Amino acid sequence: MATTDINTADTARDVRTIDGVVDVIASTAPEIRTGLPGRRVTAEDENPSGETQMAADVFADDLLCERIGALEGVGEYASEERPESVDVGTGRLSVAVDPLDGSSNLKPNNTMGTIFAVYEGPLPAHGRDLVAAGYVLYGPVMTMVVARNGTVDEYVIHDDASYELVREDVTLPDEGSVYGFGGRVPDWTDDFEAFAREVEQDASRKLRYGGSMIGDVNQILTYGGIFAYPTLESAPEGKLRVQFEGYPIGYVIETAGGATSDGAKSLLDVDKDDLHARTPMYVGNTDLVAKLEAALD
């Protein structure tokens, strides 16, 4: 389990802050969501970890940079799509977002995703700053996954920017019965290559890859399973990163009674100092990342 949660929070001013940050989350969701078809195209520039930019990252970043920014209590706000932190307050929890995940998808109209981190203290933080994260998930329906105080819950969003808890206390299922595994596979390590062929062998797996780490991601909460977007010969760092997606959704999958690791270790514990820095991702069951560091061991 995660070990930071809101209880860290030691004023009701955080408290009102976090779940200030929430309802911004939910009720910019639609307005991002209705924003897409006319931002498929790239945008001028490149993010700080040289991608090229969609004109909706830029959107979505602008939206929730001004109201994020807005709430009393919030001291710092960081997207992956800006070089460095924003001073938006005098607050002592800073905001760290991945405004549009996924965003390569557009063009084929696949699952995207919104990712926040709520941390205490400035930032870079480390993953044990954590006292909330969670993530939309812009599908069929929108709904958006929250873990604070311990729990994990789900809400769907609706076009007004209301929304409403559809599931509390959400855990990962006992018995996995999914996976997904990024990076080309001719760039994949041999240890892990082999632990992929196990995991493939298990005919009561399914394969479930959409290339949005977040609604693969989903996959795993929803289904249990293992999710990996692991070292590459030609990243030895991985792709994935780390205050913006590795720290928050290792927070949202330990809560919810799941695993993560960077191959040796909670991702709540990789230590990296930049604020834009890399990190190899491992994600699912207990018993399954497990198995995925004894094989990279």
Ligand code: P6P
Contents of the next structure:
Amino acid sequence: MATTDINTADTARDVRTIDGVVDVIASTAPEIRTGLPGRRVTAEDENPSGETQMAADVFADDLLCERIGALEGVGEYASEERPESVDVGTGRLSVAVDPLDGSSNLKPNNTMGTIFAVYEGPLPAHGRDLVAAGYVLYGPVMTMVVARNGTVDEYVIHDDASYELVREDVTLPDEGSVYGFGGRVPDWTDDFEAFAREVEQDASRKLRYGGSMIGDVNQILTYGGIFAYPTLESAPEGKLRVQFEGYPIGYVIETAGGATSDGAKSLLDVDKDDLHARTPMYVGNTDLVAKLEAALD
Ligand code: P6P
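Previous: the form predicted alone; requested now: the form predicted in complex with the named molecule:
Entire complex below, previous chain first.
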């Protein structure tokens, strides 16, 4: 469930570093998007989670590692595409990224995202070590959502890498109208399926699931509701990664007044010490997340 003790940067130096990370994410996004057309093929390797890597995943990761690693206040860089974190300097902040979330959407030309998380201290870090997080959404418009200093802001990123603030202090609407549930229905647990059926029967809600978490979570941030990639019979830990997806999205949604859960507690309180550990993810309006937790209890 949502918690109030969202951590934020407490030194001017860290604020400058966070602003530098946001600048790098925004300025690299147009280059990532321009580099996608020629990279819609699978790379030779799998990522540390055993998933097929796209050439675009490797391309985006290399760009971000180089650019973020050059920032003075950053000491460590890690990504979903690399087995281990990389020492990039002596800074006290670490940055974890999912360079291209939803790259399986590349072939059908659907939405994808770049997720970033800025932690105080070394990696793997804990959700309460976050001081900023956000994502780029590669949609009809390239947008960036940033949670820092206790607020969530949305920007449009232009092809020349300039970016402009379009929505300040973004919060979830009180009444959520969309839902999106990942995994295959036969693989859902009975408790989750009962919850899902109740949400689906509610005439005030409609399905929005696109196979890229950032596209789906941005629907929740915009229209309210609930997104879940749940515990599965075949994967009790779920699919999504704690450091690169669970914590940063938990930080964004809770900063925006929503709630997040791993089924029992805030995503920010998930305690896994493996860099590529997974977690079930439930994020959205507080009432729906509370109902979900009761259903799984
Ligand atoms: P499925 C993309 O591969 C991802 O990591 C998330 O962005 C997304 O929510 C999920 O996996 C989609 O998984 O099983 O629906 O393909």
